[in-house]
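Here we start with a single chain on its own, the form predicted alone, put down as structure tokens.
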Amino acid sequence: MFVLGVTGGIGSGKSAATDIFSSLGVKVVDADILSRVPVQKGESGLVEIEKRYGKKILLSSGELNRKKLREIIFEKEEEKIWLENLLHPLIADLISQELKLSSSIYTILASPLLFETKQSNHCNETLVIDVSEETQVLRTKTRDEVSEEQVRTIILSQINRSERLRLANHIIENEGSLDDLAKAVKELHQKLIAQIETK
């Protein structure tokens, strides 16, 4: 099975790109969605988090208080490392399961932290959706109604742009319109199908 990893910095248009792949009949496995599963009520990840931080980490509904957890891991690097060591293997298992279930000609693994979390190990090739930092800031501020400072903090927490581009097998520049993005995705789609069919 051929897996294409799709990533990009915040505000780069990863979701728009994977939506286009999906419309072409390609199965998209979204690491972001799967990352929420181990911390759902009753799941092993949440049980471990509650053991470490106590009841205060839960909402009155018994679900994870994400805001509180974010505050803890932003303040203390060792807590962030502990959480990653707990969750990344659980998420990796879920990704493997989802990829195995796919029956499309190839499968997309969409992940904002594809390289940082070594999720790229699941992939045959990788695609980076790339925009300038200025575009990232502008789009994210507009979309999420957050300050420029917050956006720049998120950008700094991700792998830097030059390193991301260096690791990519394919790059799509997404500074133009949605039509431009669709055209580039469709071209890559045809190229991948031809490549897979000749193997």
Ligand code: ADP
Contents of the next structure:
Amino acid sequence: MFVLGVTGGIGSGKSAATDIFSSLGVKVVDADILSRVPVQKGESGLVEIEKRYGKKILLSSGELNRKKLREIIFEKEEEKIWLENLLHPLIADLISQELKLSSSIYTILASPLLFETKQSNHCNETLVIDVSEETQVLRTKTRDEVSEEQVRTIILSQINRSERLRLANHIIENEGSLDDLAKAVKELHQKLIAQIETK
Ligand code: ADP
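Next up, the form predicted together with the named molecule. The previous block was the form predicted alone.
Below is the whole assembly, all chains and molecules, this chain first.
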């Protein structure tokens, strides 16, 4: 099975791009959604988190207090590493399971942190959706109710643009219109199908 990893910084147009792939019949596995599964109520990740931090890490509903956990890992690097070591293998298993279920000609693994979390290991090739930081800020602010400062903080927490581009097998520049994006996605789609069929 051929897996194309799709990534890009916040507001680059990953969702817009993967929606287009999806409309072309390509199955899209969303790592962002799967990454929340192990910390749901009753799941093994949350059980381990509660063992480490006690009941104070839970809301009264028994669900994870994400804000509290974020504060802990923001303050202590070793706690961030502990959490990543716990969750990354659990998420990787879920991704593998979902990818196996796909029956489309190739499959997309969409992830905002494809390179940062080594989820690119699941992929044969990778695609980066790329825009300037100014466009990222502008489009994210239009989409979400966030300040410019909040967007820039998120950008700084992600892999830097040049490193991301260096790791990409394919790059789609998304400074133009949504129609331009659709055209570029369709071109790559045809190219991948031709590549897969000749193998
Ligand atoms: P990501 O998933 O990478 O965070 P999105 O796909 O949600 O980014 O795109 C961010 C915002 O920009 C969305 O509101 C989306 O509709 C819009 N957008 C994406 N690509 C374009 C484009 N080429 N032209 C105009 N708006 C765009």
